[in-house]
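The chain below stands alone, shown as structure tokens; this is the form predicted alone.
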Amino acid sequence: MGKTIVIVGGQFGDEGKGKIVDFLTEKADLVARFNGGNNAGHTVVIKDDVFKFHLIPSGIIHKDKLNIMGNGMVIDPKDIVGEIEGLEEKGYNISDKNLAISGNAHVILEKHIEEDKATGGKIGTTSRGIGPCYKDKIARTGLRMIDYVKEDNKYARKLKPLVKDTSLMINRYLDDKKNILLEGAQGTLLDIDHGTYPFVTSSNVIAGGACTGLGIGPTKINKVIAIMKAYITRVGSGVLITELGKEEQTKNEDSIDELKKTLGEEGLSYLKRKIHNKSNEGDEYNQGRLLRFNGMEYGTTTGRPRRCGWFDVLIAKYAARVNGLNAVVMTKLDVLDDFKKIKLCVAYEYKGTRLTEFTNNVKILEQCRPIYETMEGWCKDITKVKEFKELPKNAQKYIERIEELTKIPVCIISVGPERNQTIILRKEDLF
């Protein structure tokens, strides 16, 4: 008996849906994505191979699995070709058996991208076109991929044989009970819809949207998985109620790969014990710096630096509620690794009132503080643990007051990048 599951992002997105995503693929026999562009984008590690996609289900780097780009999503020509030409390189035979899109996804045009950067700035979006593509669909006005591929260019004639009616396929999986995995970019709270209005992107990334974005039943999903990190990550604008340090200086700040080429490894080490020593001494600024250090909390798309902040329950909550979520997966803990004392926010301060439900209301949000928990940590390496029972008693107390708080079972802890450095606790969620 097949399952078909919905993995989400519970956050602002980049919660680490590649490495998970990659670890279901195993046993699904489909992996489909149902929303958004070539502004999300996930990073897969496999060995020494670091895959970051962009557009295709991390599934293609698996044989026998069939990928599909539904029609929820909007598809940049050039982009699309260079990931299947980059897999080409690497050895993988891209066709209709494991890969299909579409007819009805968007295509991004020139236009599309130059639109967004004229006007797209004012909330930090990546400038690719998003945007003014589904506007352009929601218009009538749009190209559809069936209509694209029907042009005499070296992009269309490269995507023609991939183009299907995918809904039609994704329904005959569901027909013969196999496992399908429906996989959304960026996170609960960027959902056009439901997140924090405009500092979202345009397309649905609840779960919902798995249904609309590829053309399949609500009564076909069985589970629906949020992928949420151990603290919190947001790139661009808007609210971050727990953020540490200011959105301005994190925008200031070196990339990783800047400060390696700037210091070098040895300076770079010495970086990292200075930023530890005033984070445990409690600096806000150099917590959200140790965070994003350890976490390598760079954007996979753009290269910013993301902002960061402590573990927001009231966000969790309402990702379990807006997503109908069955089980969370948590991950990133290792990068908490460091800290003497860990931050759980259980409650926003708001004109004096205490809150204790999220609003995607921005005004509200803007005067809000968070009011803490706070928590020991356990200043221990966990990279190596493989069962919940061999984490120390901190961290496995951290996993367990998440869960308590927001009522919703924790079935996977993530304690690095790797497809190994992970610890399952509820195999009845999963395939």
Ligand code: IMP
Second form
Amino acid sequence: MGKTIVIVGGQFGDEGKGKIVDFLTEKADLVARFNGGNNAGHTVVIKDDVFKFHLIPSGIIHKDKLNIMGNGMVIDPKDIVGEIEGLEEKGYNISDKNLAISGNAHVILEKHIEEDKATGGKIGTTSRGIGPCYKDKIARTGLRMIDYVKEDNKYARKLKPLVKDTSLMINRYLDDKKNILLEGAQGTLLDIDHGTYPFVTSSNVIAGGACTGLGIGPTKINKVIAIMKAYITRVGSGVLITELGKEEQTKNEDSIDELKKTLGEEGLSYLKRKIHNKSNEGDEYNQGRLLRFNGMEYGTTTGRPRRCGWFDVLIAKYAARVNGLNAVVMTKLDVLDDFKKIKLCVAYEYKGTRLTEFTNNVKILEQCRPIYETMEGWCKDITKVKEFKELPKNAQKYIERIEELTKIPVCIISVGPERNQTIILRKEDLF
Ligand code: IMP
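Please could you give me the other form, the form predicted together with this ligand, since above is the form predicted alone?
The next block holds the full complex; its first chain is the one shown before.
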């Protein structure tokens, strides 16, 4: 009996979906992505090989899996051809046997990128033409893949054999009771309808988007799982209630590559020690910097330093609500290893009242302050832990407290980027 599992981001994107999708792909027959475009970035580490994908589902690096890019996506022809050629250079054979692109997916054109660069500044978009392309789609003036590949240019020729009726393909896999993994890009709070509008992306990121973005019915979905980091990050603008330090401070920081260049390895570890000490003295900006350093929180698509903050329970509950979550995958728990105290945001203070439910009304959010519960850290390296009961007691308590507050079970904990740094708690939620 096959299963259909939807994976979504439970926060603002960058939750580490790439690794988890890759992990679950081992038992999947088909992996399909349903929204967004090359605004997303997935990094998958396999031994010494680092794969960075923006468009193609990471299932492509497994043999004998079909990967689908759904009608809900927007695709930049140059970028997709670049990814295909990059994989071919590494020895992967790409054909319609392992990759199919929906003919109904929309094509990002140069004019979309130009428009995004000119108008996306306020939101802090990735400048990849995403919003303008979706705008043309909704206005019914867009160009779809099925029409694009009729053109005589080198990208169109390369893509033509891959463009298919992908809804039909997925439904055939469903009929054959195969294991199907449906992958959403970005995160719940960036959803066009349910995110912190207008500081959102232009597609439906939430689990419901899997149906419209792929052409399958809601009755076919068995499990919905959100990936959440053990803390929270955001790139681009928009409110982040538990942010540590000011948005401007983070934006003005150097990227990790620049820091390495100017400070060298030795200077960098000195800086890290300084940040570590200040962080444990309770300095908020340095707590954010420590999360950024330990978690390598720099964008895969733009290289921007990500804004970091404590885990927000209200956001997690909201994600549970709008996605109908069965379980949560908690990633990057090891990033908290250095902290003596760890905070959980359990409510917001709004004009003297206590809010316990998230609202996506940005005007209200802008006036909210976090109310924290402080937990003891574990101050131990957990990157080699394989079982929940081997985790330090305080790390177990942290996970259990989140489960208790959100009422959603944690099914996997990730303690590092490698596939084997994965602790499984609930097999029944997986394939
Ligand atoms: P756009 O998707 O490029 O239009 O950008 C809109 C907003 O979504 C900006 O705040 C981006 O930083 C954010 N965003 C888009 N894609 C991602 C992602 O994959 N991870 C995190 N944030 C993203």
